[in-house]
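Presented as structure tokens, the chain that follows is alone, the form predicted on its own.
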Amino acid sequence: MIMKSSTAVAKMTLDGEEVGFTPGETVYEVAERHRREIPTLCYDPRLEPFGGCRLCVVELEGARAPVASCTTKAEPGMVIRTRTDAIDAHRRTLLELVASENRENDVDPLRGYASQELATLLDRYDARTGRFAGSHSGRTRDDDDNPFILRDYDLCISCYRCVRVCAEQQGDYAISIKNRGFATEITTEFSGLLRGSACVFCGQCVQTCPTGALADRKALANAEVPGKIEKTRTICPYCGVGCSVDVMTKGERVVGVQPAMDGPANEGALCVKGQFAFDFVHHHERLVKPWVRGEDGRLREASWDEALDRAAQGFLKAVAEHGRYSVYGIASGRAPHEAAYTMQKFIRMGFGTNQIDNCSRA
């Protein structure tokens, strides 16, 4: 006799429509999943859930108290409202109080790919009202003169996202938290500068940051370049890992780099130069043509079809004296993937010999 094994599934209400789920899944996630917008400040899908902001709060049947869906793990049975008339009003309400304590809510974006949120959410909810406005929390660090990341505390809200991703993803715990309530700062060991604490630079404090508290320095740079901020998703060019980056750019300008945190690879996580070091293609002395050494000895401007003979005969007299294997090529990182691919045939079919590397790999 063959036994028909039955896996049942567990089962809550969501919004009047009854949806599975997984065991061990938060109601966050179960509601996510559903394509319902719970709104929240202090989660990160990479982070473990914290349900400091409150915002996420949901309406569970038979409990004394709205509960944070963010840290609520879901059972069967529950019964769960994202939405009624009484969250609004406290989602509102905590977002005027959130708000009233910053210098201001609209950043650029440029300042980092969570910057958007808070200004979104006010929006939203219609929580501009301005009825909370008083004293403001934080203080700038205009001191820290790191060339990459902005330390503008006075539009921190205290959700911890950043000091959470620099321990939980990246393993810096280069940033932490001093003091309580309305003191509450982002802080580094000793409250000293980024450059003398265990901050690798990887930025993964700016990118998460919903308010550009934490800000990209490099990218900020540009903001006063007109036209309208585009994203290109590409590869980064740096090392061989990877990593799954958007690239900003206004008109023909590259402005800024954002990490894609769909990447394959590095799931919202950067090195310093992958996050940085994109400024070069801009850099007033990168050479844009072809140099050549005249008979005097001295470098002068060229056509590409003068400096492309030049080197292939500089080529041909090095193998036609000295062999093919006084040929290497090295390929540079900072060039297309396409470009590397092109250098490794031009040795290996070209010379016949496999002395290629690339900077990258190092």
Contents of the next structure:
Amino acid sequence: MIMKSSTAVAKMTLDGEEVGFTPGETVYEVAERHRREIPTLCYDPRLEPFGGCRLCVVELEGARAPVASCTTKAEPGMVIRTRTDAIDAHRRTLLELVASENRENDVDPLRGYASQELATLLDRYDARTGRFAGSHSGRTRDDDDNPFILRDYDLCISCYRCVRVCAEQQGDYAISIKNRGFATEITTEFSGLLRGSACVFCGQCVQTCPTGALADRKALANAEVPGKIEKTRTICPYCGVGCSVDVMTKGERVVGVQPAMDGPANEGALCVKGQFAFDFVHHHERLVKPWVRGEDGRLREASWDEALDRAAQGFLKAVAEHGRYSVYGIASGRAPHEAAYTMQKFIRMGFGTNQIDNCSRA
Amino acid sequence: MTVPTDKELSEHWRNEPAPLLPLLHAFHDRDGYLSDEAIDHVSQALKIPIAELYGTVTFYHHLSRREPGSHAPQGVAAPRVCMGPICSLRGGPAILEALKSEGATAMPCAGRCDEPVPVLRGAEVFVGMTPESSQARSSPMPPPNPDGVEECVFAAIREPGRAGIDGYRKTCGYEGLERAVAVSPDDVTEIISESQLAGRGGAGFPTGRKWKAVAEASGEPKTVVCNADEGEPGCFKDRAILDYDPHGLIEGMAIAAYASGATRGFIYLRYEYPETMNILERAIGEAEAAGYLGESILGKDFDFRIYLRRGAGAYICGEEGSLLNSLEGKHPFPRNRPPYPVTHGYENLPTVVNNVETLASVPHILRRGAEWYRGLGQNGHAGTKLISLSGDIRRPGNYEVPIGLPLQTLLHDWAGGPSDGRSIRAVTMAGLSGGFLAGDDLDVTLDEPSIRSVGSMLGAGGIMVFDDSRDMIAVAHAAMEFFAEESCGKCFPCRIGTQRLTERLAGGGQGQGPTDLTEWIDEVTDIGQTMKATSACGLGMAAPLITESLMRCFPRLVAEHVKS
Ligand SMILES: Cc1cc2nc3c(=O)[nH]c(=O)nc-3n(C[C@H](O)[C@H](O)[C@H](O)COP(=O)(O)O)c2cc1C
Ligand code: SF4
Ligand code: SF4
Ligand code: SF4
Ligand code: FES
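For comparison with the form predicted on its own, kindly provide the form predicted together with its partner chain.
Now the complete complex, all chains and molecules, led by this one.
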């Protein structure tokens, strides 16, 4: 950032202050770099600027009407005002209009990473006035019973971030824009279910949705779990890509996973496993005690000592009869990193073989 | 006749420029609708992701997704009946009702306001104000003006045979192109700049400057796109040129191509002019055969080809960015500007986008000179403008007026005024995009500065007349409903604003919004101002002129409406 501005040669005026910029930057990017808080709803810094919500409009001296700062490239000599009474009034009207098309505007933050954006702006611009009442847009797809993504389009504000992230980031083109105007909907091919579409359930559309219209069903199942959501930054254990994630917990309970938008390997992307497959942690069928097979061939609960002895005997027997290369270790992708480390140490040091792998080699 | 297979259709189109719309039309014409299998096939043939293509198909209202019923002959889509501002007052609803059994649907203004009510059936347009009188007929010829005022675009249009190449050449046709290629491209642009010709599609951008920008921009091939989408309700002037002077347009495009360095051209024709499609196809063929299109035109190092493409029922596709996306087979949202088409147009290459009327003026200017054209205007204005006049007026039709002519002269002296015992309550401007003028505002002259001074615009030049028998709230409601239906849905102020304004204008207990007049006015004003200031394209900026002018011209009607 500092590098960027110090090498900049071009200058423009931002709210009366002369600032430098790098050619190619948008007015929004320049303003954000200078700590202006310009509201947005259709903006996601990872995507091509779209210019749909119009909340980011600013005054450009000499222009007939305000311009969208997200799509306007900075140019030398531009005189920009990011906040005036008129601009604020337009932003408030736009927010009142958006609020008027939804069933509700306050949603559980477990729905998704960006799900609080609209509610936050409504508060910031004092836009919960109930003006502009009228029909609602969007239609929730109750029929789509896939286990991962709730398609609660009653809350959709047609920002198309989901469609654009699916195309531009995921490269999947599973969803698109149906109809036009107020009748616009987000759709799959032939209005079908996500399951029958090209969707790979990466969840990126969920995490960029600014209203929670697309929601993480797995996380939302924990909405009633008491306690505050805490986020812990870690790396997804499932494969070697190393996507950064924030694991959400309430007390001792893991309630969801969100991608880290600033994760160097993934920039907000995850795959279906990293995104949604966290519920094994508290799964009721999960093994929590050791079991051994008895003489009768049936499994019975055992003590750790008995179980470990039995396993050690098995390994030693195999090595004695067939040599050390008869052992091959595969660590579980669901185990924590510390366990994975210990596992490879155990195989290498314990058996003297390099035959160690992980189930989630990607 | 053998029915072409899916594969034959896609093989025919897939390597042509701008193939998506013609390929979709080919399937639609064959089957009468677009089946899932057809969309699947097109998706694979043109490598467009299936979800995206499906969404784009639903954008175009002429592309039916429903199999026509058993009543319909094989492969003929259900009829569409015009319910535009004029036709809905001239028998449109009764015709629509009568054709319901054939699966008829309503369409917005289909550009036949001078001869209501058009019904689109396959490749034919039927007109008539009752279901019984409805018959297929060619469009009306523009009436001559009674004062014998000199014309430009229409100067030779009434000559018999002008639409064919022989008739065209007999009336000085292609002389403009011959003069153009005898001088340098820059000289041609200079002549157009000197003539002060400006865009006649609505925005009024100086044409010479546009051509120069394309000529100077880097990137090839360059393109000339003729915007023949003419979707504005109450506008049907481009139709007259296309039907009766198609070579005038082709010659204008060829001159534009020569001046700007373009080698390929498109005509983007609105769907609702099917006969016009045939007329243009024939004229392009004639021009190619005569060497006015193709390679080494008139023996010069100048190649230019024209491809005809048809829209599919979306007003917004007249907006140039949306039109270019539509041609490219993308979802037809308007583009963010800048960059403009002159540098980033068709396939992101330099492109001239001009209206039919603009381009059809060009051959006359080349032939008779910039000074002649400038002199056609009145009161210091340059040139002429076509006006489509319709509604409650004795002689509706297309008139070519000197820019600066008083509106009252056109309404009363040229077009005969309202019928006996009636008076004019209001007129619309720019089709619907300029809102209403009434009372003293009717004393404007027909030029942008004058009309803008009363908060409206001349735009594309559609004027619809409403006499004192008309319910202006109902007219305004239908107008706003049009904008709401045609809003592309890209930007918030227009997508939600047109809907909310429509709801606030609805009568008969259907309305929503405040019942207190002050609150109603506050809401409608705030929505309108934010739409004008922040909308992403001209549709959303223009739509609130309807409510703004309604409140200004008819405050009493508005108060009564809100009360009830
Ligand atoms: C909503 C909307 C609809 C438009 N429809 C048309 C149209 O049907 N025909 C047209 O020539 N221009 C139309 N325009 C204007 C075009 O964007 C563009 O300015 C024009 O084609 C340029 O040609 P000109 O300079 O010759 O006028 C429309 C603009 C908007 C915003
Ligand atoms: S989950 Fe991923 S693949 Fe599926 S629609 Fe969302 S972004 Fe596209
Ligand atoms: S579902 Fe969410 S991200 Fe997608 S368009 Fe609607 S509000 Fe925007
Ligand atoms: S103003 Fe209306 S038509 Fe234009 S981009 Fe916005 S939504 Fe689309
Ligand atoms: S952030 Fe610029 S228009 Fe939405």
